[in-house]
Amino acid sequence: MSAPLLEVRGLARRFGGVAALDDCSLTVRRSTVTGLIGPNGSGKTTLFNVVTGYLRADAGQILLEGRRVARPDPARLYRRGLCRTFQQPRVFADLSVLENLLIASGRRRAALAGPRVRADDRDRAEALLAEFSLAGLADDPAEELSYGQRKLLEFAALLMSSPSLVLLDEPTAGVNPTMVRTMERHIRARHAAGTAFLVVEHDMNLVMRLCDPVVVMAGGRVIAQGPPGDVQADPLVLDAYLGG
């Protein structure tokens, strides 16, 4: 069996006297949409931040495609095919919708205008905007987008790098049911095209129909993982959520 896309071994991270991650281990394999669930404060976003280099681990190892990542750095991981979204979508509000995608392709701000933009970058950006139903807003400032549209723009921008693994941090939080279905459709389409996902999500209906396997965290560590139906019935998971 080939090496997992992502393997986390024994990660630990403390904030003062609080263990946000405590001997946390999990794997994400190719061709999967892996769900990551758990009660608030269970360590899910901290795990994302440590894996992607926004926080330093106190202990443990991170491996990407079987190779240890000694010092995770967001830019280097992006170039290696691992990228992530945030709970609050991060876009360049002062740039146009199209320019947000061109920046994601590696263009500098000074090179966004005129002939210095490569035709293939522009073509790819325009194709993604069409795919995400944002083509009609290409020249609008990103700050004028709705919250849900910003989430779509952030997602589309990540795809400019043709990632192998995308970490989605609550992709449907704060959006209406129509946008939830839209986001699910895009995840499924990209998964069918070969992209793997690790998805933090609180909408259990979405998790159960979209994700397999599902990983459950509580107290900074993984307490269960497996097919969604098995995880849903696991006594440890029920106890973590219901506080029994």
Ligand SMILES: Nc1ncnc2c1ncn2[C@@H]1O[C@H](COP(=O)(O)OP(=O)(O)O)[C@@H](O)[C@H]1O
Second form
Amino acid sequence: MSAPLLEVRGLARRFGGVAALDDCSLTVRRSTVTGLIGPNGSGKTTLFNVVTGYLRADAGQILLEGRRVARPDPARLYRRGLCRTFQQPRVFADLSVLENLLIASGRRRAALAGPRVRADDRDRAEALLAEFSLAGLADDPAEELSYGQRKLLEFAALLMSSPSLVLLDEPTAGVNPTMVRTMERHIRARHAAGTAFLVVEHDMNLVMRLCDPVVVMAGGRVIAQGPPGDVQADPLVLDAYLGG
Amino acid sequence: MRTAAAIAALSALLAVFPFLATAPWVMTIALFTLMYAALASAWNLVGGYAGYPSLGHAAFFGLGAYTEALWFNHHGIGAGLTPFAVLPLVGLAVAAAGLPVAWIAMRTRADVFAIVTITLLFVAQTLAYNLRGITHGAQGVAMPVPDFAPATFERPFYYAMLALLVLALLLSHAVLRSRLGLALLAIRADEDKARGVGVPVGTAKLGAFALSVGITGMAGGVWAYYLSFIYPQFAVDPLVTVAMVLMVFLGGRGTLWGPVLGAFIVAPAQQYLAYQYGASQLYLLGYAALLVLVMLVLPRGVLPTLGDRYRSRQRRARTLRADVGTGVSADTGGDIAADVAGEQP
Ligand SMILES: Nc1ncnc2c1ncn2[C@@H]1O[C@H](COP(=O)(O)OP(=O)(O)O)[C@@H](O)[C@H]1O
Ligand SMILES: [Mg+2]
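Now show the form predicted in complex with the ligand, given that the preceding structure was the form predicted alone.
Next comes the full complex, this chain leading.
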């Protein structure tokens, strides 16, 4: 059996007296949409930050396709196929929508000396913008987008690199029901095309129909995982939500 | 293409200027104006495009000045025009010296970066005073005065500064048209996010810094040869840094022409006042007042503000046309279209 896409073992991270991650271990297998749920403050975003190199772990290991990542660096991980969105969508406000995609094409250092827009990048970006129904806004500054559109743009830009694993931090929080369906449709389409996802999500209906398996965190560690139905029935999980 | 043509037109115009205005004091003002335009354009690469407000650039100006002067004295690079010929090497040397500095300083951001770089400036000044074996400390370093005809003495220096300005503009233009330019803008907007989409931020920042201080150092080299005598307090002068920053902020950060515009406004005024009323410290107050004024009235600088005005007027004109054409406000029509485009299931 081939190694899982992502495996974390015994991750720990403290902020002062708060143990945001505490012996946290989990696995994301190929071609899954793995759900990550848990009450607010249970360490989901911190896990994303540690895995993508934005925060150092105090302890623990991260393995990407079976290989240990000793010093995670966001840019290097991105070029290796691991990327993430932010809970508050982050786009380059004064770049155009198209440029937000172009800059995310994951090219190496040497490309900095090359042209601002490569023809192949542009083709890819335009195809993605069409896929995400953002083509009409290609030349507008990203700051003019609505909150939901920014979430879409942030997601679409990551796809410029043909990632193998995308971490989505609350992709549907704060957007209208239409946009929730749009987001779900795009996740499903990309999943069908072979991309794996780890999705932090509070909308339980969405988690139940989109994710398998589902991982539950509380207090910085994983307290349950399995098929969505089993997890939902797990008394530990109910406890965590009601107690937390 | 249009930009390249504009750069060519401007340099042609500036190239005939010495034949129109021949008074030495006018030429002096003109050559300092070109120097500041080149310096401001160079600063803009780091302070404007990348959003790293360096306050230490005068250290590299001084480094270029001392490199040129010491090279002249120790290796006899010859008189007349030959000291200009070594300027590219001075630029490369200063750019190379800038790399380790940037490597350390650009790990910090915003205010901390400003403090680190201004500290660098004072360290450089202290070194210039105290490495007497090399710089002769407060006594200064002399370069032989070139034997250019007194009536047109300023001309070679003027053209050297013009060449540096053209170089700065062409480099800035090339950066903007390269992926490096896009990377710098992304870094300025949100550096952490940029790392998260694979932008090699370290390399981009080092590249911009090296280009920027390389040009700055070459300007220092021309300046040293022009004055033919350099003292630490003038070679590494916080006011040079302040002037660069002020001009870029006035004209428009992160635009190609803003720094040139800012320099063409501030430098002649400052030079003229210094010429008329002596090099009093009064113009310090002038700088401070102007900087405050810019921050209050034109926080983004002249060119971006004009650009915004122009665009919003165009948009109004389009709206009007659309109104007439369809009877529906294009404003709301556009919004609905955008919502549908973004959110249709
Ligand atoms: N940068 C930080 N500084 C201090 N405390 C933090 C920081 N980031 C997260 N925390 C704390 O760590 C815990 C986990 O937070 P987080 O990972 O954001 O949880 P979740 O995403 O599951 O809601 C919370 O108690 C939060 O207050
Ligand atoms: Mg969170």
